[in-house]
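Next up: just one chain, as structure tokens, the form predicted on its own.
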Amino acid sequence: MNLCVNGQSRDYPTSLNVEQLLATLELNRDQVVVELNREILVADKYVDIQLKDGDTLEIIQFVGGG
């Protein structure tokens, strides 16, 4: 399965839901916002949203600082 994540094409051997993708990328679901095919997703639904070949995702991570 091929996904475009933050402008980069990435291949994955199996289908994933959004929650699994974040785990693969070692991202904490509470510290990101995910946009799938130009639609912002609700974090509570990440486990229910199955990704499809050719999907485009933008993942924005919150970073603390001072």
Second form
Amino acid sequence: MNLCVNGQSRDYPTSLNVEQLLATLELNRDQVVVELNREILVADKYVDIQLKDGDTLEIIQFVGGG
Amino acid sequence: MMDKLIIAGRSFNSRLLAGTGKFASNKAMVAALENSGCEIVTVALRRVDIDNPEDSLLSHIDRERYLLLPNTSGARDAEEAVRLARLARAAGCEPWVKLEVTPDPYYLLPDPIETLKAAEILVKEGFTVLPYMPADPVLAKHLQEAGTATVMPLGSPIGSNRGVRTRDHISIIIEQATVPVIVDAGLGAPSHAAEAMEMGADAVLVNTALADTADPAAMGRAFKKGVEAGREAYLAGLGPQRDKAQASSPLTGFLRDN
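Compare with the form predicted on its own: the form predicted in complex with its partner chain:
Every component of the complex follows; first up is the chain already shown.
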């Protein structure tokens, strides 16, 4: 399965849900927000959303800013 | 104790809002925020670097103490700004947003048309919108009519430390405003913050001046004093300016006859 994650093409051998993808990337789910194909996801639904080949994800977090 | 600042029905003791960008370390940032007395801090949203994920900024900011005000920095048009605001809300922030649309990378001046467009959309979606804007009194009226919680005219370009260069227009905005006026951007010294407050601004927002110094902790304290001094002077009422001297000491006549 090929995903575009934050602009990078990445291959995964097995199917993943969003929760599993975050775990694979070692990201704390409470500290990020995820867009799947430009739709903002609700964190409660991460485990229910099975990713498909060709999906585009943006994983965003807070940084310092003025 | 200063009089309270009220934004969208919420009251704050401090009239200084602080940014969290460009600090040399999280420790320096935390010290500057603490000493500044601020209660509202701005944050930005960025892509996670998935090859090199960093500790979240949020683990260093006490959410009990500070209201997070996510900004839409990086947005070049209304659509991008709205997208960022929605992301911030989805990330668990209260629906407050510092709306910032800056298409020009050299001066980072806010786009008035796209800012107004985004403000209209975000207000309808239930956001409390604090728009960063050019110091244009007519635009300030339009934004207020759109339902923004404040107007935030710029003193000078972001990060320029040049102070209140838009003074005359900010005065008109203050005179006409029906919402709090927060002077944002370009305030490089406590005296600049004091100047804005003496003019009657309701608050100021400072980032670079706190971060880009050898001692952010001390600078946070200095800005707190500047803001408080300016507010107190405004409330007391500054004396009128005159073209000629007016003696402060009595001119007694005994030294000579005329």
